[in-house]
Amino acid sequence: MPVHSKQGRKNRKDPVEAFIPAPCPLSPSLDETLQEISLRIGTSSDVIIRRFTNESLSSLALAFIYIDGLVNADTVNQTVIQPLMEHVTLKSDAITADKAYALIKDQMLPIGGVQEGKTVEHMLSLLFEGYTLILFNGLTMALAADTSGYEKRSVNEPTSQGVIRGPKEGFTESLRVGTSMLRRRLKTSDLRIEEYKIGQRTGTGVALVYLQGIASEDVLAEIRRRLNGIITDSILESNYIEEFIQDGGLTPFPTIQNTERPDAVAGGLLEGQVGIIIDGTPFALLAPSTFFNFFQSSEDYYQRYDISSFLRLIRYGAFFVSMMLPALYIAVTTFHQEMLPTTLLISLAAQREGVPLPALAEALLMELTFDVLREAGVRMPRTIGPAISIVGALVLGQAAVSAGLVSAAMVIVVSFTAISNFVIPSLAIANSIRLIRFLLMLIAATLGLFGIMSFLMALLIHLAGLYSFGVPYLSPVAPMIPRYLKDIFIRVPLWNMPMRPKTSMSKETRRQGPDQKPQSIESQKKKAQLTGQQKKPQGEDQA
């Protein structure tokens, strides 16, 4: 039968879960062990076996087993490998395995992690991070001593989130560092960490981090299953396990926020979400998150909430520039010409006098040249990528107007487009924009300011469906709740906001105690001499 007909493909089926042998215990005999992890690991230049032999007594015989780059040298020669060789009981004759086990694994290794296995597949999971095996002749349990000590980068400042005022230092891809940084803001005993393993080939550690009391059980329940349900070979970057248990896998809109700020999972935290950190990248994950939470920055609370709130009312605004501006363009000079004032509809007719392109390929021209130029800048060498970009953009805009092309409005439209998609904080919902511009580029240009609106429509009544981890994507508008309006469009000073947001739906929503408002000297005196007036009347009656 051919290869390429239809049974032969139906035969061809890949398995429906990836490949998991089966444990295998460890055997009694330490020869039979080594060689089955040198089976398993094959003769890799970096790992290192170091056999340790009793020779007055030939059954106490130990190994170690540690990778080279893995692990701290020093911390395996001085912890581990020194003090069993010098010590005197493992050298006597009445020593057996199981004596030496129990005094090795409670008397001689000065290492806080100490972790016991039965199988070779936990023992090799050890040694992938970092650990030092110890194994036994004629036991089928082993030791591993946490040696890890490999190299990693140092904390240094967010490359994608940086702030003016306020903290300067963002997540590493240690997962250990990321807890940390978490624990050293958070002092709290309700600081919960669990920590999983997933991706059958990479063995990736995520920790799921809440605050205990404040977020959702029921969120939780429902992060911990899709986690658990997630079966892949590699976990990579927290993409991975975002597309895996984001809500509303083919929505363009984000509904799981990532950030490289330590402060801005602290906080989330604090409000009810759940932070997810992933080992291998400084980007972590927070969940639930709703559409305003992508406009809210680490900053907004770092400053005053006048300047705050402005800001934020500027980040909607370039949203909807970001999205609507060429495709407004669009639709009025080649539908809506009346709508325009006279002198403003001559000038722009008089620039795209000798244009030969419609109004549509211009936009289409312009922003997919800015793409390729955004794109070149980020491949490009740091020292001469950003110069590379915008002189590009200068050139190649000046030459395309020069030579007729484009028009000198569309180079502005375009050119304030690209700005103001930079001022959204979210690079996820920047990036989704993007894609709904040329979306509403291409109806503009067939059915105007109508096909427009009746997208815009469309696009409201989709963000009204989505959900996060079962909270309304665009709650606390729809459904709407008043008294949790106070940081979405605008902040209100901090002592104004009493309550946690709505995605916090566990029992402790109170943050802050009442009468926070700080008060003058005055008002306090006023207020003490009306207290005393009201106690008054109260003291003469009982006289």
Given for the second form:
Amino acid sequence: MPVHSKQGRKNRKDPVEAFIPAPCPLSPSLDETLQEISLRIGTSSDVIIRRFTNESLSSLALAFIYIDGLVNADTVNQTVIQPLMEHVTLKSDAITADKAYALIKDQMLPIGGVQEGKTVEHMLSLLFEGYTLILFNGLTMALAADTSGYEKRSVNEPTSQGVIRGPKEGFTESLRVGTSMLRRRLKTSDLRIEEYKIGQRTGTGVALVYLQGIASEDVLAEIRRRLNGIITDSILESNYIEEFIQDGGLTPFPTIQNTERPDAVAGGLLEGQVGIIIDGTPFALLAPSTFFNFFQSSEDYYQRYDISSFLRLIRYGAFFVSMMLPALYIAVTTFHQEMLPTTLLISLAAQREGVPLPALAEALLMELTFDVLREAGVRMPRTIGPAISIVGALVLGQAAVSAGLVSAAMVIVVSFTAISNFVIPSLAIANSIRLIRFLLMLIAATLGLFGIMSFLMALLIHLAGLYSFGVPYLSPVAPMIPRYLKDIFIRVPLWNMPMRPKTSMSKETRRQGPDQKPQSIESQKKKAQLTGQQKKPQGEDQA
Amino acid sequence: MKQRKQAIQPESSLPLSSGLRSLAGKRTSCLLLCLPLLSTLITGCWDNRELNELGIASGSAYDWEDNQWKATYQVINPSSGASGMGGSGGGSTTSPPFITFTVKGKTIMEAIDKTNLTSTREMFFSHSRITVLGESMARHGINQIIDMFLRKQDARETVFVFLAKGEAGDILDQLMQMTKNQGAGIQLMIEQESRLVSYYPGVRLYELAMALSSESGSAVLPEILLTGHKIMDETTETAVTDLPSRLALGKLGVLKGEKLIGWLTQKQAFGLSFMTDKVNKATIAFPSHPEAGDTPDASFILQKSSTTVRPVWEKDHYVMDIHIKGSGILTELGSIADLNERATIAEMEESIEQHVLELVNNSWTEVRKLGADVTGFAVRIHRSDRKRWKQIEQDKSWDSVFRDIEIRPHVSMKIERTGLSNKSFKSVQQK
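Switching conditions: you have the form predicted on its own, so give me the form predicted together with its partner chain.
In what comes next, the whole complex appears, and the chain from above leads the way.
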């Protein structure tokens, strides 16, 4: 998408004014107003303007405007046009525009969302959201009735973040569907949804969702400030918002999570994060996010804690493998051959016999090949998809080895690296290490393990210096808060996590009652005996 | 990197009057940032070696010939499928798994450097497993070799050291069955031997250096030899089930100072292992009824053994109190015996003890004759009686003191289990 850069530069003196023109009030004359509107919209075929007047009531002239396709035709006909027409034609009393306006607004529109507007811009923005405008001759005010109803994609399973156990519904492109999914999950009066319109030309609806009292006020204020600060002409996907509001522009690491899963957003809100849902994309944002958030999958909480902990450790392992394995291979085989067991060394040396390229070139070649394959797999039409995997596996893997272009060990290294990359639940962080991997390979080929270690140190320093909306990126590991480590490297049982994680920075930190650990009947009886007869009924209550 | 950036930033944000100069400032800071980065590229690759440029040495042998060092190297040939995996190189099994070549030089490193005149590959010693010293070399003195191993960066002090009677280089030519990497094969052989049989200690180079530099100034090295006369050095020759000639461990060489001064037989070596507490596990054959005959008819697997040596000064000489305690399992019994009887077992234990005692005494006689303190008695005396040791050191009289040493071995062996049967089969059958 071409962004407004050139225009913005020209009008450097006041770029804000260039984007937000002065509002134009509605004219008292219906004709003038209609003229103004049609001037703005042009002659678009989907804009329907219907005006009617009553000969006997010359004072009253009305016009309806709506956009076909954005409105539900039945709703428009039954709740707006029909009552008004009946009124205008049947009642012959002389009526002023003022009275008609009040009457229509208060009594005649059997519809929930009715808004008033005074400027052309406001009315137009409502029009584009599927409202039906009702304009009155002789008034500088107009009514807009919410008749929106357009074709939406039905709720489907998330394509990028599937789970085995857990809810299978994902967000859709519709903002309203998204907020409704959250409402269904969080039936509390604390759920707040603030709506913004961002983008001069796209006018994209952006909803800021959070739980009052759990989300940190500081973070909220900061996010509101950054959202309000966005002046751009288009927001087409959540990444537009992400890039405009995230901390530290010059880092490969994401500081905002994105997810397709309403349950993940709900979980995030309950831990004090703030969600941002953007109209037109099924990907919602969650902020603030720490490094470790990207390794938590919502499925971690839907299956037993032991297997979740195991899987989480595997993910961290896969993260390092995916980032460093080719670099380690290069470093060890070109600098530190003494570190390998002899048998492995001989086996590797045997494979490298007759390979024409140095290890670095070999690794770069194969890694680039994989990235090409991966990109091709995404772009390819679905029907040709399987062909890609055959070409990738057979031609580039098997044949390249037998042709003596690359060694078999390198194919293993590259494929394991690639597979490890997919283990990481968040694509955002998996992508950030894809680039780091290449950098590390170059460093490994020049400085060996020493270079890798130095780079990792630098990376660690960089990560420790990052913040996401005021939350240190590596918290709660650095700064270390031991009692919040229960959900970082392993996941302890839910009943053992009574506190909200520190990242939320909220006042209300407890989320569970005490003693939630399930107890057997025997132990309860014993406990009751020990504490005495009085407490026995309570023990039974808990059971 | 970030820190570097910050360090440079003040310069770039200096208040410069003209735009051109600020641009120059930016450029300078950018340059300053790039230079260290580029320098890493220049300095980095100096020791970069690709795998297919390496000649991986798996063993080395040193001889002394015509007042020159003669070094033989065994270099692994990866494409022969030495890995057992085949690999993409498509090696044929008929090509030998390793190649050897011999070079001569006034110093060892000169010899090694001369390999570059013949070899296509850079020698790489970090995976070397064994080194064999020829008898000629061991009689000439081995200090220089030890120094080279301790000094050189990629040489490993953990290589196992062996002696060879005659040419050491010949040992490296012999192909082994069941393993293609001969160096690693010999290492396995000595490791398993010292773990399961304990006749010879496996001596690594650093252990050799430590022994030679200790108070004793003596060390032992196992001998490796060819059982036949022919060297099997063609891959086709090893395609038989029973090789006419194979590698085996022979005697135990005794070094004093830096020179080889004599050999111990296998039995004497075993006795020495008991004296120096090097026994891990061993099988002892012994006569079950010593009064009935001396022929061994029973076996005992020694599973635990510990030796304590205590020097005692008696009037004019040292007496070494050697306590050997061991326990194990009876595994073979060829005579008539009832193991339910406590007395039978006691008799057998005594027989084993007698046997071990003989081994120790036999070994001590030979060691004393050689006059080399491979038993480590000097260390014991130094530790327990520092005053007298200082005197000995001053007088340089250790050799004579050593010759006067008397040993008093006490052996106690325990049969802990007798296996699954309480009677010998012979007694069952004769009933």
